[in-house]
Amino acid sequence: MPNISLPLRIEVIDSHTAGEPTRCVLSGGPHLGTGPIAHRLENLRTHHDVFRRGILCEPRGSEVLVGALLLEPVDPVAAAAVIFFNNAGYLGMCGHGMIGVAATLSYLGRISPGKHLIETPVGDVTISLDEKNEVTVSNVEAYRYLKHVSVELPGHGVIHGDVAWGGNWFFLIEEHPFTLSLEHEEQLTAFTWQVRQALAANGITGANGAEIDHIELFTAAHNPANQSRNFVLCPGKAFDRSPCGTGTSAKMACLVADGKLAPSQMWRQEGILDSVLTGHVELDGDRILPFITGSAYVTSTASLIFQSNDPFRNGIALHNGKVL
């Protein structure tokens, strides 16, 4: 793809969630039309994808941090839009994320403690943001779809889990042999991986055939003031840093389908460096509403820059030991 696709300066403001990062573009970016979200995102996917290689991949990124490309909302009355991206692709939407939007917004001065709409590719979400910078993110819908779900795994026999929806897709896994601590991260990496290549192999999808791109493993909490403990396999083979927002909207809708978690009922999901996000959902009918929050801190202010004589201005995207 050739070198005139991106610009010589992008602007950004970084933060980070419970650890995890958050990429904001605040400017530089390709026009993508007025449209409703989810066009504007196939126009970046489809037209534009060297500028989330350039901003997501190395040199300047990294496999763990996710993007934020902050867009004029269709629905004037909303503070903002957003399309998420990591170094693989594209995210329906991000709870760590959008609590970093929200954190970024606020220090920008373009929010005030208060409810507020964002626009997402996948549906409207609202946050609510407190005095003290706290974010509850109204997440979309999460339901699950399958339940007890069998796959063979090679070394580790057969494999249960439920499919789920949080805003994006996850398979969640409570039966297996590992303890989730930063000590057994290529153990936990490798599994969660397998995991995903078994899924895609055998034909196990989301609705209307999804890929299920996220992999999440629970154990009990090791601190007994929260009800659980995560481990979460990104996309792009990167580990969540966070306890995942989306991730932890699922494991909720999988727990209210059990009859173990009533609305309004207060749920801890602890992550992989202790850091907590504390959920809740409300019912619509049948439909499950989750609620998410946490704090993000804004971590740097900085100028992307892309020159024209750099040989890995569009980023370096690594994929089977190939530079693509």
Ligand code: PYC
The other form holds:
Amino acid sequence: MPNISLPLRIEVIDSHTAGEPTRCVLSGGPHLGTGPIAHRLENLRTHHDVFRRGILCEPRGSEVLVGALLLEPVDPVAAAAVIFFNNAGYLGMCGHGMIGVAATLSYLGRISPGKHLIETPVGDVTISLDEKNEVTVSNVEAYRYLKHVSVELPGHGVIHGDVAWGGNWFFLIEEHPFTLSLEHEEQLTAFTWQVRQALAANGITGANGAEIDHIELFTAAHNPANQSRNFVLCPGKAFDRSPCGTGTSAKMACLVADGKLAPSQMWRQEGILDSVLTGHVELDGDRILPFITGSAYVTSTASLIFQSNDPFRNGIALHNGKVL
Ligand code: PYC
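For comparison with the form predicted on its own, please write out the form predicted together with ligand PYC.
Now the complete complex, all chains and molecules, led by this one.
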């Protein structure tokens, strides 16, 4: 793998939203053209994937981090465009990440309290920043694609879940034998990873054959102020430390489809760390428009250094027993 694509230094700001970290890349990204963000994502994926790996994989990152590459928007009224990525690949949208982007732009003085348009590969979103740095993300449309899908899981029998879109593809499971507590993290990860593999093996996908790469388990909230608790397995096999903004959007779409959530009704989603994202939906005809509210905190500003003689300059990404 040639070392030519990465500059020597890349400026980033890290933050966390309800415990889940976001690394905003401010400068040093490859030239991806000026076209729609979805095209620029394809350019990044096809020609510059080393950039994602160098920033997000070890030794500079880890499987828990989500990256957010800030780009010039197509629409000049937008505050920014962003491509989200992780240790395994690329995300469509990212709820906690978008709140982290808002907090980072605010920290840099690039946005003030008010509404701001942000472009993503799966559509435009609006962020509303308030005086206390709380952020509401008006997410892309969410919908349930399949209800009560059955899949055979070796050792567990037949399990059931809904397939829904909230900016990423989710398989949402209500019936399972687990307690959603951090002490069971290994068990929860093993089970949800098995579900993901079983979905792929059985050809169960999102719309247009899209891979379902997020698995979400639900249970009753531990805190009675909240409506539900979740555990979300992310594509790179790390669990979301936050309640997952796109996962909460997908959940609310299923609740609306079942007549269990009305427009403007508040949904407080508790995650595995007990942290909360608050949501509600608005309806536009048949379209379900999710809103997610939370806060993010900046944890560091840093320069990532890529020394030309570093054997792990491009990040440590394991593939078939080899470091790419
Ligand atoms: O908050 O949407 C989210 C998210 C996706 C993956 C990790 N967090």
